[in-house]
4 protein chains.
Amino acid sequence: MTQYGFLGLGIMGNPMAANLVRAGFQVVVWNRNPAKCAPLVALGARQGGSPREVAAACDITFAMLADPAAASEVCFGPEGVLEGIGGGRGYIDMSTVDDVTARTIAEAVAERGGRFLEAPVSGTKKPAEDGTLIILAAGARALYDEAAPALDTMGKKRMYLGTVGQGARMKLVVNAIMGGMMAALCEGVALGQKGGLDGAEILEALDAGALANPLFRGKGPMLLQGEYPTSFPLKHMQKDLRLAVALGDELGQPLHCIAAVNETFKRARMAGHADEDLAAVFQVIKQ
Amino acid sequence: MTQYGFLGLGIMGNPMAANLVRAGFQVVVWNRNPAKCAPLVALGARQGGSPREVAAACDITFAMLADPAAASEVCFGPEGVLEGIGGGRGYIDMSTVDDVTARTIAEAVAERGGRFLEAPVSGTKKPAEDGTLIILAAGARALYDEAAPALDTMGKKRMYLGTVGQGARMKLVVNAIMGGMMAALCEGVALGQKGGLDGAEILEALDAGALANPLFRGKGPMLLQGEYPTSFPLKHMQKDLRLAVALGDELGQPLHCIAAVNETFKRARMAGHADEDLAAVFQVIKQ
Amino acid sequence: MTQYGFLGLGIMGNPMAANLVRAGFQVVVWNRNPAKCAPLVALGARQGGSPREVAAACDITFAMLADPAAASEVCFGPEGVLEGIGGGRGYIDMSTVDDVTARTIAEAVAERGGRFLEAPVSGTKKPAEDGTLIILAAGARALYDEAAPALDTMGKKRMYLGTVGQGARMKLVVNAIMGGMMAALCEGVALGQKGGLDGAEILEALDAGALANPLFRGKGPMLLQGEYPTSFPLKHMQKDLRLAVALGDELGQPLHCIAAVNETFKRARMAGHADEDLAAVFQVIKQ
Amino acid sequence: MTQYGFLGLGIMGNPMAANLVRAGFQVVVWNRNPAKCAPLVALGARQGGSPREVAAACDITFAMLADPAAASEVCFGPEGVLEGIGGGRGYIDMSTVDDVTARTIAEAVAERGGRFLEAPVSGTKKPAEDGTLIILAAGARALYDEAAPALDTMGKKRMYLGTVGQGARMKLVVNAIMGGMMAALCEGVALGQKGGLDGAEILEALDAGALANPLFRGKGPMLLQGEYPTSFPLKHMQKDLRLAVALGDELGQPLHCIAAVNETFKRARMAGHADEDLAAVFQVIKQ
């Protein structure tokens, strides 16, 4: 029976390490703080020692790390997955990293005869624990493939998108496109307000239309409550505008939205709003 | 039974008044052009002469005009509504006009003992067709209330919204985001496919989570084609940022984005793309 | 020898009024409020009773109202030019003003049989005083080569653009650019002092080069000293740029970087600058 | 008598070297390409074999190169400067590089006992021939001081400004004010001319005022030929204004003007301008 490791057990590790075990996959987890692995040893998981113990364990290993510094110490670090493994198997990185990054682990472990999928997400929180969440891989075909069901298990889609990369590149596409609708949805809102209208209306009227979508519908009370409990951090989307504007650059893309859209959230970042939800980027923008 | 009148019957009116008269509703229908007539009385109406007449003899007039001038001249021209109106009884607007214009109206109606209701629509030709159009109504609640089983029979949903002036206002905020929408969408598919990603896939992508809308799915795929056939012409779509932009200026309400996005549908008019449907922005925005 | 008359002695009317009666040019001088005409008649001029009677008594009547509103009371009140006007006589109206009210007054003078000028000026007080304006003349061109000798005693430029309406949109196309500059003077001037650079270091080198000119000169000490003393008031600006866009709108011209610069301005204005100069718009964006 | 060295001798570095010559100054010059050394010598300057020889034999050696890749060339590699310097011996640095070059660059030589300054210029090939560059120097100060009599050869204003980085953070700055003046320039000439206006005129109205200025006088014509002759490169004005908004990143200084006139410089290195003068971002913004 296929072995799956699974490195990382934070706020989005956890619940879906815990969906492949609640499943029946046979899965050996890992966390830099052990503390967090018991509950899914509780579920039926195996605690592994080391990313190098786990990768060297498992035919397929996953890793959901904080960022690409953690990514990139997981991998390279001492104890490694770097040192286990090889033999073709598997490693799929689901953080969000950069393409430098990714590019460099996917060198590295295939220099050691291992494979590699960048599987980058799309969801927070609520669907990580519903396993709904979308999966944008690139790299390794064969590998995808083989993973299928265990992606399955903690995604509602899945894509294959390519060479390393291309799912980050996905990424920042759809993230940028987010940051642009709840500008206007922002803009509109507050320009509604001032005019006289319920905001309470404006959202009713949006969800009742072509425009309606999931976003809206989660992030709209938000501006009407002026409260912002970080589902998705504003400074986490304005690095994500700054480089789909750098990406822009370096491909020879004009962005004139988008741009005005990244100095908006920038003035947000600098107001106070860094660590709120995106959604707090109204706070700057109905003055 | 309470009688109905329809004015209007071009693309919008013709498919709300043959719903009227589908669900069993009493409807005198006039066109300036009264060949249009002939499909709704084989399907049961009854052809007037002029609005003045309809207007006279209904509990009831709607009309749904081509735009501001036709609107007036259909209100206020000869054999018009205001020569006909009187007696409490109900004139409806459902055209999309400008505060002045609507509420220019509205005085003339009540001061002849009229009562006027504004109820411009959100949704275009199918959602006419489809009975499932969005009515931003306001002015005289009790005819509103009175309306309410006929407005229920041409949209699927209706917001009553104040003094009139304010049905226009709630438009003009939905169109305003829209045109945030679509031009971060194309911003974004352009990105997209300059770094190498499927302009389908992408599409697929943001289908497939929090972002997910009918727009997306509407437009999208016009896009890829690089075909627009027009259901909401570009053109209009730049008047109502145009005025978006002003209201904000008159309101205080800085727009950096809509006003970014204005500026963007404007190349895009200038370029040729006026009368094509909105999302022929995407042309001048991917270069 | 000819006589010339001057309606309204306002910050600008009354310095240049001067600088006509000490160049030895009969003057008669009118002002809503009478008391303001004693300087001008000490200088050796002579007070006339209405606009009317100064216009019936001149060869030439200059005038230098608030805005479009006095403009108009001016011409067409009670007592007024048009009353006044006739026989050939010119009138130089030397205000701000809009093109609807220049083309109004332009065909009411016209059918009474006077001439008309429109010639709004470049400058503000001090350029005023020492008679240094640039002057935007565009109407008759006849009476414009006649008021020569005088209008190179108020100003040290002027030109003749064609028919009436030209002159005011000069103006708007030097204020629009005017606006740009001063903001980019500001992003600039903001960039450089959270990077570590002395503000008047900044200055100093902008002065030194191809980008050296007056008006960062004039502003740029108001930046580092965070006082407003005003010249020209921010909202004065922000009304020019909202027209520049408008006539941008109107004529197909996109305005990516004026329309962001509007919106600064706009942000400026709401947060409580509206009444300082148009530097004033650092304090939004050094936030 | 002081030795100096100059290294590199393109089109800045030509003039420079000249100047210097000329004034009187004993200079060894040295460039990749021996053959321009030639016209030099001729007027009296002596020819070295390579940086590290130049370096080695002067008390101050200058250095005017291409780009960041060039500069870094002749510092680190075979035969270069830190090969020849030691023992207190000054280099000075003229070339436009960017922050992490140029503070490589002034540790490697403060280790191996040298003095470095930075000192890039603002101006053309006009002001390098007529010695009336701006020099925005940074680093070490007695260095600054000691090579005064040569920097006011080549240029008619030094600045010193501290630290090794903050004369190219004044170019950025600087740079990006000037891009933001060129976007004002063109879109007023554009709506203007649009509107009915003489370029030629609008230029003549600029240039009687407050906003008058070389860069306009200078540009200006090109923008009513419809010729950009290169002076500055349109993509390295675009390039410095994608560095000024990512500086603005990093220190959390919005900048919507800027972002806006880097968009549109973009579109312009797009749509086939990359290499005419800065200018020709007005061919895009006309439309």
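Residue numbers count along the first chain shown, from 1. In this text, all values refer to a predicted model and were calculated from it rather than measured experimentally. Compared with the form predicted alone:
For the motion between these two forms, which is treated as two rigid parts shifting against each other, Ile177 and Thr104 do not share a part.
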Given for the second form:
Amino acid sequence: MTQYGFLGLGIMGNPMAANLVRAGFQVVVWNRNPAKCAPLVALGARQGGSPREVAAACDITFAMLADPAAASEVCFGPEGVLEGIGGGRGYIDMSTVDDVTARTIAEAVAERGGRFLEAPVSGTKKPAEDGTLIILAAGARALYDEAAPALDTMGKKRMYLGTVGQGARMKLVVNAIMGGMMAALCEGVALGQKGGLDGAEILEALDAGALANPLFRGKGPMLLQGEYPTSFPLKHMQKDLRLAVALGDELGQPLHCIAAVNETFKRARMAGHADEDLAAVFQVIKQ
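Switch from the form predicted together with another copy of the chain to the form predicted alone and give that structure.
Lone chain follows.
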């Protein structure tokens, strides 16, 4: 039976790894804070001592990390993945990073005799728990095919996008659009409420027409309640918007709307909402 590793057990990684274990896969887990491994071990996973140890012991190792810095540290740092990869073993990084970081990791893994696939996901905590993520993969096609059973356990749809970097770019496009939609919803609700409209009726009107969508349906009630339980941390959305703006610079594509939305999320992060759900951007918009 294929042995899988899973590095990073945060808001997304924990339920993703749990779905693999519950589906009967053999999984070795690691997290920077070892205590987060305990619930997975209770489910039947085995705990690894380092990324190097996990990568050396497993046929395919997944990673779900916070940002490019964390992805690079887990790969290149002391006791990192590079020290354990090789022999044709696979490394699938599902973190949201920029295309340059993805290619740098891919090249290093290949030089050590491993295979690499980037596979960032579209979806937040609930889809991660339900196994309904959308997986945006690029890189080693054979590894993509080999990992299909595990990928299909974590997601409801997967796309193979070609060479490494294209998965990262697709994820940034998706999240840039989502950030813009979130900011537009917040501005619209704030405008309506200041104009004397009932917030619930604003959401009802949106949901009845062409603007109906799962994002508004899920986040809209948070705006009215003023409570933002974290499904997708605001700091991670701001990171993704920043990376999208940088990609626009790289490709010479003007991003007037996305750049403005990035500044709004940046202000919300600096105002103390970094660890709340991305819907908390409403707190600075309504002011």
